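This document opens with one chain alone, in structure tokens, the form predicted alone.
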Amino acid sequence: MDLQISGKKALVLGASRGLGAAIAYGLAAEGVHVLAAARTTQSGEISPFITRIAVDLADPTSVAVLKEQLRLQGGVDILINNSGGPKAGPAINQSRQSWLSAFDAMAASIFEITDAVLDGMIARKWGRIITIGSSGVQQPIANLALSNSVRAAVVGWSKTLAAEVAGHGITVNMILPGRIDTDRVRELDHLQAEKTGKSLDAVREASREGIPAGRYGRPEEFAAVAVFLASEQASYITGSQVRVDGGMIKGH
């Protein structure tokens, strides 16, 4: 299938590893020119279609620099909002600063970057805004209070924005990953093993037992969904949350 996005420009946040990196590669394979943004940029050529740029979503000055870069380059056609998750922990006894820091890095920064590219999308009457969330917004994940809460706020923003820009040929969607085999999920599994005293293998096996597909997902499987939502063929899908979780979440 020709996704009809060859030659488009994309910005992928959090593109140094995991889901962000997989999406950057997936878009590049379709001929999209990708700005792969992350806190640190690595050396070496990874693809003629991928350009690495630095941004720290927790630093307002860094976000402002990125916005200026986008303005000078004429914006992008596809925006992948992908922020790293905050530290694990319960809802009880979280400090005010922890809540504010999590909101700045995971919500306010992507709201601001999205605003910076919207004018160009509106002018071109075409755009794709895809935000990576978490299955925790539909079924809260134990000991991930900051992530569950802040990402739920992003859901409200995404749905509201979708209705505002649909008439301009812009779609706004979210993808909710379940247990995808990334560094982040492996880190969480290690934390769970330390907390419970179980082996890492036992923790991972318990997780797999709760997934009807019987396994963790692969980053490239997740990325394929993002690439499709960025396509011309997905032009009538907006305001949606798409779960990629092997059937893990039973409701909704």
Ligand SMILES: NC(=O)c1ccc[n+]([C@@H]2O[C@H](COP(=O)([O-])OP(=O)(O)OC[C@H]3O[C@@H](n4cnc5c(N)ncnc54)[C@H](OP(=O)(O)O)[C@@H]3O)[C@@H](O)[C@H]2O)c1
Given for the second form:
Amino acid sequence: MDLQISGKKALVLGASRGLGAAIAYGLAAEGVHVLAAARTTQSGEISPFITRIAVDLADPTSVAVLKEQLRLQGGVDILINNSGGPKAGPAINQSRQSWLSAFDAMAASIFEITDAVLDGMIARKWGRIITIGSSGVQQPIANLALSNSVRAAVVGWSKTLAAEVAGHGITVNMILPGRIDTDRVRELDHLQAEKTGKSLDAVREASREGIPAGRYGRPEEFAAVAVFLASEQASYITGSQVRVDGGMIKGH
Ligand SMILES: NC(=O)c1ccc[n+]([C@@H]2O[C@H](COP(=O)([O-])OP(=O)(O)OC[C@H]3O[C@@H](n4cnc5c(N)ncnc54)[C@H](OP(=O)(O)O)[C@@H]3O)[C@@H](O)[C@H]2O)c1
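Could you output the structure for the form predicted in complex with the named molecule, given that the previous block was the form predicted alone?
All chains and molecules follow, beginning with the one already shown.
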């Protein structure tokens, strides 16, 4: 199927590894010109469709520089809002600074960057805003209080924005990963193994048992959903949350 996005421009945040990197490659494979942003910009890969740019989403000055770059080059058609996950930890006894830092890096920064590209999308009457969340917004994950909480705020923002811009040909959606096998998930599994004294294999096996598909997802499987939501064919999907979790979340 021709997704009809060849030649469009995209900004993918958090694109140096994991889900963001997989989405950047997925869009590039469709002929989209991708600005792949992260703090790290080195990469072995050479794709004529991918340009790496530096941004630190936790640093308002760096976000302001990115917004100016976007303004100078006329914005993008597709925005993938993705960020690093916050530190693991419980809801009890988080410092005020931890809450504020997580909100800055995962919420305020993407709200600002989205605003910076919306004018251009409205003028061109076409746009795709796709934000990566977590299944934790539907079924909070133990010991990930910052993620569960701040991402819930992002859900409210995404749904509100979707209604505001739907009449301009712009769709706004979220994709919620369950357990996709990335470096971050491996790091979290290691932490869990250290905390419980279990082996890494035992931790991963226990995790797999909670997933009806019986395995972790692959980053490319996740990216395929993002690429479809970015396509012309997905023009009537907006204000939605799509779970990619192998059936892990037990509710509707
Ligand atoms: N994988 C899953 O199954 C899963 C499940 C639920 C939620 N999530 C969430 O989905 C997001 C992506 O997951 P992932 O597994 O791909 O994570 P990951 O492997 O840790 O990748 C995170 C990406 O974000 C970038 N990043 C981190 N901090 C940044 C900052 N301050 N400014 C700019 N870029 C930053 C990282 O690159 P640099 O370090 O180079 O900046 C990297 O490219 C995370 O927020 C994660 O919590 C993932």
